[in-house]
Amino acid sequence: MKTESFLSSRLWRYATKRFDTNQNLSEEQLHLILESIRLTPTSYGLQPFKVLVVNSINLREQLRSAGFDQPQFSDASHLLAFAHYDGFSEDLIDRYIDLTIEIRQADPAKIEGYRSFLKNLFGAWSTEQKSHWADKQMYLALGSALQAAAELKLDSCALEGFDSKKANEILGLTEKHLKVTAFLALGYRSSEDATQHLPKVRVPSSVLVEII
C-alpha cells in the first residue's frame, strides 16, 4: 500500500464548519460510523458511555442555542451526541461478562474470577474517577467515528464548545448519570466554507515524534 494512499483519508477530512444542508447520510452509512463507533477498543472492553444519534429537529435547534450558535448542530446531515456515563455501578461489569459468557460461550466457573477483579477494582474507585475514565473511553470512540467518516468521504466535525449543564438537560441525561462532553456532526461541506481550502496545519513529526 503506498503512504499516499494510506493517509489520503486523513489529509482529506477538516472540521468541517458549514455543511450542505441538501444532501444527507445514507442509512448504510450511518449504520457503518455506528458499527465503527461500537467496535471500538475501549479498557476492559466495557463501553462505559452511549451514543444517541439527534434526528430531532426541535432538539438540534436547541442544542444549537447551548452551543453557542455553532450552525453545524442544527446543519449537519446528523448529529451523534458523545456521553459517558458520569459514574457506574456493577451493573456495568456484569453486562461485559454475562455477554462474555453468552457469546463466546464460556464456561461461568471460569469467568467469574475476572468479574470479581474489576468489581474489586472499579468498586475502590469514586465517582468523580470513574467519570473521568468513562470519559476517556468515550473519546476513544469518537476518534474512531472520525476516522470512518474520513474513509467514508463523509465530513464530520467534533464539538466540544457548549455549555454542558444545558446540553444534559436538553437530552435529559442527568437522570440516567450520563454525561454529554462531546457531539458529532456528520454530513456534506458546502461550497461555501472556506475553511475547506486551508492548508493542514500539524507540528511536523521531527517535534512531535522522540525516539528514545
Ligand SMILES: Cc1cc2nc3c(=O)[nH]c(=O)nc-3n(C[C@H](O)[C@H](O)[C@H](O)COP(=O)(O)O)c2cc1C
The other form holds:
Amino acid sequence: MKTESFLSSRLWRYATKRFDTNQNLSEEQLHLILESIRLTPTSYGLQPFKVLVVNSINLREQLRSAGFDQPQFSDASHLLAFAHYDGFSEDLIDRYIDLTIEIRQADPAKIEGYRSFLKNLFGAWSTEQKSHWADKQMYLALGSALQAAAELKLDSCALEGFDSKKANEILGLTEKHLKVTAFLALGYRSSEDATQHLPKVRVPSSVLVEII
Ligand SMILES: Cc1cc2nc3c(=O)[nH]c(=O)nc-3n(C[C@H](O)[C@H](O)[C@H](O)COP(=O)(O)O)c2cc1C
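Can I have the other form now, the form predicted in complex with this ligand, not the form predicted on its own?
Next comes the full complex, this chain leading.
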C-alpha cells in the first residue's frame, strides 16, 4: 500500500466543529463504529467501560449546556458517551473469565488460576487506581472509534470539554459506578466549518520520536 493512501484517512479527518444537521449516519455505519469499539484491545481484555449512544434530543441539549455550549453535542448525527467503570469490582473479572470459558470452550479447571491471579492483582489496587486504569483502556476505544470514523469517511470530534460532574448527573451514571470522561460526536462536516481548511498542527517526528 502506498504511504499516501495509507495516511489519507488520517489526513482527511479533523476535529469537526460544525456538523451538517441534515445528514445522518446509517444504521450500518453506526454498527461499524460500535464494532470497532467492541473489538478494541484492552489490558487483560477486561473492557472496563461502556459506550452510551445518546439519542435523546433532550439529553443532548442538556449535555451541550454542560459542555460549554459546544454545538457538536447537539448538532452531530450521533453522540457517543464513553464512560469507564469507576472502581470496578470482581464482577468484571468474572465476566471475562466466564466469557473465555464459553467462547473458547476452555477447560474451567485450567483457567481458574488466572481468575484468582486477576482478582489478587486488582484486589490490591485502590478505587482510584482502578478508575484511572479503566479510563486509560476506555481512551484506546475512543482512539479506535476516531480512526474507524475516518476510514468510513465520517466526520467526528472527540469531546473532553465538559463539566464531568454535570454530565454524569445528566446521564445518571454515578449510581451505575460509571464515569463519563469523553464524548464522540459523529456525522458529516458542515461546508461552513472553516476548521476543515486548516493545515494540521503536529510536532515533527524528529521531536516526537527518539531512536535509542
Ligand atoms: C480526547 C480529546 C478531547 C477533545 N476535546 C475537544 C473538545 O472538547 N472540543 C473540541 O472542539 N475539540 C476537542 N478535541 C479535538 C482536538 O483539539 C483536536 O483533535 C486536536 O487539536 C488535533 O486536531 P485534529 O483532530 O483536527 O487533527 C479533542 C480531542 C481529543 C483526542
